[in-house]
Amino acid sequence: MDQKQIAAIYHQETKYYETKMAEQQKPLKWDAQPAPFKSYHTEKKIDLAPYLPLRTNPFTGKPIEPVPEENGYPFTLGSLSRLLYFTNGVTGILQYPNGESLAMRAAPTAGGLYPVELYVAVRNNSVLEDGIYNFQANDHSLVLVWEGDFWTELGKYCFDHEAIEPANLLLISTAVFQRSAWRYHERAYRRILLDAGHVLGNLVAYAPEEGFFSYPIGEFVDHLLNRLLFLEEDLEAILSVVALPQNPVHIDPSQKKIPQHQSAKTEENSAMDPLLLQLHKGSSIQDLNTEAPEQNPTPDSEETLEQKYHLKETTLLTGEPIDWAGGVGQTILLRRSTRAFTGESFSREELAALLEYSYVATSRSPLFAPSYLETYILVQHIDGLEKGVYYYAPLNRELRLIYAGDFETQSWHFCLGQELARDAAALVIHTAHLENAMTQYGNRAYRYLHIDAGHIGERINLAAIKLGLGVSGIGGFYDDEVNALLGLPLEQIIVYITTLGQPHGLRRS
């Protein structure tokens, strides 16, 4: 197999056909899922629920007592606990008939299977021992997985990121691939990302209210940043870095030595691998040494995707945006994928809000690949909104009418007969130009074009929730129909979808 375009071929070989699901969507083994959480044996533990922002422990349901004036420098451990609940902790527990029962996260999840782990790194703090340590979202603590101070080696392996050197906190989110896998099989690794973006989503969001600027890091040497967490790399890999400076870094791009995203060495991936680790390998950056050679200019650019469609039809998306002043932790505690609409609209004026804070109020949206991802916008029930496919285009606040019409029919088709999408008000489609992107960030192109997209989703999860509308994301649809829909050619990949409209009934994750 080509290692070179991995990427494209995994692609294809993962999309959904109505004629194929009956093999593509093989019978569960209940008996062979895998755990939702990690297990350390250690004596080495840190209770972070004391500071969590309840009445009560949500694990033990029994009252938090308050703590006490917190002295810790350069952070507390109520901002870390704070900080890893609102990111990914379980901020509601499913109670099932026959006795079982499902933890729901902060960050929603393909399938509640929760593929993603954090793990934090930790220096110079009064409170913590230097240290990578794993989060234990079970029950809201922290394990000592290595003691020491491992920012030499960590910036190393980042390629020297500005961010690293001064923050004294680091989040690394790791796929635990199984999980996913045991139900969604090769086409796992889509939802993995999408996933793992859903949770970047939400630590960019809520950082600043703990005091810390975010730098999220997607190029760092898999294997050497592997081997520091002790992962099993068939089982388990690094998919980001954020760094967590409490004060901003100047990064000036034009400076930034970028890797060589050269495909992983053909030895390393066994023919015996799923197709799904081959990717991954795949899309591993090799080399600490190598830095990329000079390359042509790709046709896309963040210019002149916003040129798109320019002559077409043009609605400028005006409003007031989403008053935060709050903070966005209570809408993150909020929040749960809806599982039906009731077929209402909306109006044009909400749409503007929450594409304005799932785009533009943050100028790192997308964060690893802002120059390929693109968003369509399928209106079926937007008040002063003609019905039909629009492209949005972020920077002028801009969407762009491609050919009006009635497609309630074919988004329930394409979103696998789900009447989710049926009823939607809209349906929010980000695609790429793979190729085009890959150009630049090799096989790693996948990766940072479906975090991007989770990044976003969870942004408009967010914003849809703060007002009031049902929000849930959609990685199982029939992809060349939906390309077909917005009359674009298959080298433009399908990356998520996003239904929004009036919730129907209680929401559920």
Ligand SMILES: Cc1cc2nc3c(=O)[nH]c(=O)nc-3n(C[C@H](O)[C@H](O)[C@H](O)COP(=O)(O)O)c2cc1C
Contents of the next structure:
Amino acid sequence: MDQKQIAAIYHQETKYYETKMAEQQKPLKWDAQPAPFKSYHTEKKIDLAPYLPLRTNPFTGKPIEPVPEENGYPFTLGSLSRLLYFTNGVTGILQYPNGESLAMRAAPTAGGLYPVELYVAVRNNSVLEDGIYNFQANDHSLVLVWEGDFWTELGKYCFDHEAIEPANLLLISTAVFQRSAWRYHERAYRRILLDAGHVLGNLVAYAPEEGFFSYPIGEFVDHLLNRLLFLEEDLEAILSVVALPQNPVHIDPSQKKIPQHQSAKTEENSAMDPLLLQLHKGSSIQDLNTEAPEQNPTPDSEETLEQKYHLKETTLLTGEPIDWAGGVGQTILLRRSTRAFTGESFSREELAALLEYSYVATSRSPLFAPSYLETYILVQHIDGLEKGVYYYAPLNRELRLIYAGDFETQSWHFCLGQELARDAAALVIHTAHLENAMTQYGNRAYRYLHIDAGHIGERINLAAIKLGLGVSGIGGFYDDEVNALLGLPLEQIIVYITTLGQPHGLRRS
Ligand SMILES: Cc1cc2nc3c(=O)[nH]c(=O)nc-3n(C[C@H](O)[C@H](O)[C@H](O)COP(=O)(O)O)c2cc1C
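Switching from the form predicted alone: structure of the form predicted in complex with this ligand?
Full complex below, order starting with the chain above.
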């Protein structure tokens, strides 16, 4: 197998086809389901629950006595507690009739499987020892995994990213592959990356409320960083690092060291590995050698996204931006994926406000490959918009009607027969020309595109909840049927679908 093209091969091999679903969706082995939390044999935990903005501790059921915030420099335990909570803490407990329960988290996750773990690197803090901690979402605590100041190594392995040195806090997200692969097999890697993007979306949206500036970093030498955390790479691996300084950092793109994305040592990638691991390894950066930026292909400008379909009939999306007074945290607390839509419409102004929050320029800078993600919107019931397939030009805030029509039966079908798609008012469909993205990022483009789509997906979630609308991601679809509906060649891959509509059973705010 040509490992240079592993992303394209993986994508093709993990497409769903109606005729093959019986063999692609194998029966679940319930007794083999991995736990969604990591456990460490230690009594030494740092309890972050007392700082939660809640009346009752969700893990003990006891009232939370407010604790003073003043100790802790340069940031308090309280702000770290809330940052982790609103990024991916337990925000709800689902009780099943058989007595079992599911701890539901701040970020959505395909199949309720929660493959993403968070680690926290801290230094120079007056109440926390220097070190790398694992965030234990199941009781909202920290466990010190490795003691010491690792900033030199962290900076070096992330190609001296400018935001690392000024920061005293980094959040490192990993994926425990089997949690998702248990159910989704090879296609799990797509959903894992989308899940990681949702978690990142919460972090980037919430961090300013605690006084942090967030700088997501996707370029790092995988095996060196994984080794720093002593991860067994075939089981768990790092997907992103986020530097969280308390002052803004000027990032000069001309100074950026661009690693050789194609440098995967293919002979080390065993053809015996599952495809998921072959892609993960094939999209790894193997060494610290960097190429001069001018030797890399010129990045596609985001402007090209604006040129598409520019001769088509255009609707300018204008409306009042969402008022986030009161904080995004309150919305994260309320966020849940909608399980059924009524089939009713919402307004063009609501769609405008939602897309504005999800795509505005300031929220695009934390994306890893913003020039390559192309957005299509299938309008099924939006007041003031003709039904049909639209292209969305994010910077111009324009919807361009590619063709009009009623496609609910098709959307129901290509989303594997999910009524959620049929009854949605609109579907936001993220696509990308994979080959073009790979000319800049190699196989790693696959990670970036999916994490970015999840990141935008989370912003769409938050905006929808804030507006009183229903929302849910959809990770399973018949890929080629979506291409056919959008009129796109197969080189343009379908990355992610987010459904929006009026939620059943809830009155709108
Ligand atoms: C990447 C991704 C794919 C998803 N795919 C589907 C889907 O195909 N159908 C569905 O009903 N829900 C889907 N969901 C929603 C999850 O089922 C939901 O997030 C999970 O059960 C946790 O519930 P919560 O979002 O309410 O916290 C998806 C979520 C994500 C993040």
